[in-house]
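The data below hold one chain only, encoded as structure tokens and taken in the form predicted alone.
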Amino acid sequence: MTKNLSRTLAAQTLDLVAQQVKLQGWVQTKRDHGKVTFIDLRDRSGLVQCVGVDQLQDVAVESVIEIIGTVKARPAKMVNQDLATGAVEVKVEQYQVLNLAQELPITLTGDGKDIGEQPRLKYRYLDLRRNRMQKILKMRSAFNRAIREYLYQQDFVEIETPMLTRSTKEGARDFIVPSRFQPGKFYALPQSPQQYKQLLMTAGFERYFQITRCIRDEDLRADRGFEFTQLDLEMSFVDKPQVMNMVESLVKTAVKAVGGQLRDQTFPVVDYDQALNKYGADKFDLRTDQEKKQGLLAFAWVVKFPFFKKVDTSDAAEVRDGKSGWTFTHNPFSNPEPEFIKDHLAGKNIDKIITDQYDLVCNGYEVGGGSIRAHRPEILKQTFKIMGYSDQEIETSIGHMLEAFKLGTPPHGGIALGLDRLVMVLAQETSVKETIAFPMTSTGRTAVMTAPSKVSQEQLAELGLQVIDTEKSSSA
């Protein structure tokens, strides 16, 4: 191959007519016409047609190749209007197969939705080559970038919080990790950075955010998985309207940055009871049928949630959290609305206490939830008292938070936005799996790699663990 020739991207060929170029990429399509072979070469910038005379016959679709050739302008009647580079083609002079693709286990034509989940995720690295999947993940990247840029402009600081921590009360089961150094003890993977972000407010950062992974052992469905990504942010010295206004401006900026179309420039605010009476749920879709066809995004705020609810006895996590028969509806670290603080501290009229919570919904999905937090230790402690925790249990569970709240913690509030769901509605998809590079299957198995899997006896012994065959023990 020609030496000292830098790589040219497919999209750049439009400006290089009559010049020699080196292209590297994948063979999108191949058309043999006797002595002449046409291929569409794909790289990160798009496609360009390459023409080989007595060349390229041995190249298979989806092979990785390198081409040296000259860019030619197509005659006007031969211009391909459906291709961004359709006004040119590359006459192949030399080529090299960098990796010859064997017969593909799944087809890459179409959107892939006619293929079963198992083969799509087993060969996800092939599935991701589809134009639709490339567009979604690039849009997700641009969306994250717009979020970061907006928050940096608003004086937020991006801070990472630990992945190995202890349990937080978030309403789901924890994934736990055994400790090799302290046998019999376990870390919990974070359901959210809730406690750490509040402690960052105690630390005086005032405006924090991170785009973070969260992990919850809860029932799987189309818009929820074990792992998810959220924009987590917290602000000091704010009230509910200030947080909502900041988040609304952020969302509008990021949505518009990736070409999303908003139904409302000001998001409607709906009380929880009003949402139930009018829409039958606190997650609702405000769009008309015509607005759905147009792909509009209809955001709305839901406020005035009850702080507590009766425990659902069929939900193991709720039963565990709500020892008294009462559990939180959203977040035990929330503050009651000011007029309900007196009843909250007295443990009276529990079913009537309203929390300073706000949810963001869009097109029938909950895409965010937050609240003004409890920053006074007596309020947070009373929340756990209402749920039936003893003083000792409270100290064990959140004693570190109560101590921090006695050492100069400012009033604060924040929100977590579900980025998987936000990208899902932006892309007009119905499953978050279409927005995640390597999602889990509907049975909780990882894509490509076969996990969960067994580990060696040596690993178990090192951790002081023994696996019990539950089927044998239950039948004994």
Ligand code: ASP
The other form holds:
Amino acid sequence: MTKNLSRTLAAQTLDLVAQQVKLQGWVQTKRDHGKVTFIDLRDRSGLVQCVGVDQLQDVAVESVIEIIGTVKARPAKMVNQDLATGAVEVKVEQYQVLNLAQELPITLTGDGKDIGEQPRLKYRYLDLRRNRMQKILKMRSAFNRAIREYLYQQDFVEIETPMLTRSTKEGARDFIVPSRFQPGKFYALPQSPQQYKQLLMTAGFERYFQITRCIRDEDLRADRGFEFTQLDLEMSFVDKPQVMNMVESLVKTAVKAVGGQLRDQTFPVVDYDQALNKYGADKFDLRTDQEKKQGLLAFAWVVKFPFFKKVDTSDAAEVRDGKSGWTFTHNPFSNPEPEFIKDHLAGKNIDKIITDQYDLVCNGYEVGGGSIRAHRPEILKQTFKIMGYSDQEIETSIGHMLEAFKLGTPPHGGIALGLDRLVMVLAQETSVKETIAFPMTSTGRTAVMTAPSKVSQEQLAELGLQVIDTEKSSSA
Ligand code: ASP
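What I would like now is the form predicted together with the named molecule, since the data block earlier showed the form predicted alone; can you produce it?
Let's see the whole complex now, leading with the same chain.
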């Protein structure tokens, strides 16, 4: 191309009638009418119709092209009311194909839900071009932005914590990573930043947040993957109502910023027992059918959970954590509610101890959970004693926390909100995969690139590892 024009976006053409512009983007649709070819050119701002006379015949749908042309006002009866730029079109003078698209392996018209998961995720970069997916991911970005802005205003500091770390208990199996420098030793990927965020309270930051990935080896479901994104935060010198109020304002602000509509301006607070009696579960949907149709979001808090439960022997992680037959229901780092501290320390009435935990539910999903933490070492230690840990095992697993709690740790509490699920309910979707750019398949395979995959003998040797059941591992 000879012209040294700078790029114009499709949406800007509306204000540029009679001017020459350079457009770059994808061919959304193409209609041939003999000598005249119409295309809708798509870029990040939207669509604009381009008209080529004896031009554009060779461009294929979804190819990337560059066009130089002049913006023309369309005659009144030709205006397309369905298109933001429907009052204009661009008369093509020159064009060039920057990347020719072959016939696409999946169709991009429609919402994509009729396409099987395998092809949709194999060609996720195409699937994401569809309007529905573009809207969801842009909304997710706007939601994150609103969260960040709100938290910055409230004096929070955004701090990153390690991905290669040591196990921190959230009730799931760990994903482990072998160490090359110390063969036979392993890192765990974080099930959450729980311990680090508490140590940031010891470090005096007082208000921490992070939008972070958590990795848990649990069974996959529509509302849960191996990795998920969490808004993680922690505050010092707060009690339960203060954390709940702050989080409620944050959620309301961020939800409204992306056009979400709340059923309740003040989130109902329901006791765990009541929830079980009334709804049969600790996550529930408060909406009427009418409210569901209106797309309202019904948030509610659940409080007064039992701290401990009997180990489910079919759950490997629970069996490992609950050596005494008791394990934690939510978070072993929580404080018991104040009136139960005495029993907790005495190891009495274990089934009756209530944890200072609060969960946030929305439209039938658990979208967050947090607690006021044990910051006195004897309380945390006792939690692990109740779960049957020996002094030695306690020292190995949480000795570093107990030490920090003897070196000036303020009272503190926090929460984590599941961002994938929140965006899922905001977008009125029923699978978190619709909110994640590159989610895994339901069988745990990554999108586009195939993982898990085998590694070479050399890599295994470097790590001091040997795969014993090759039959099984190669069939995946
Ligand atoms: N660490 C907890 C979780 O990831 C959340 C919290 O208690 O702050 O579920």
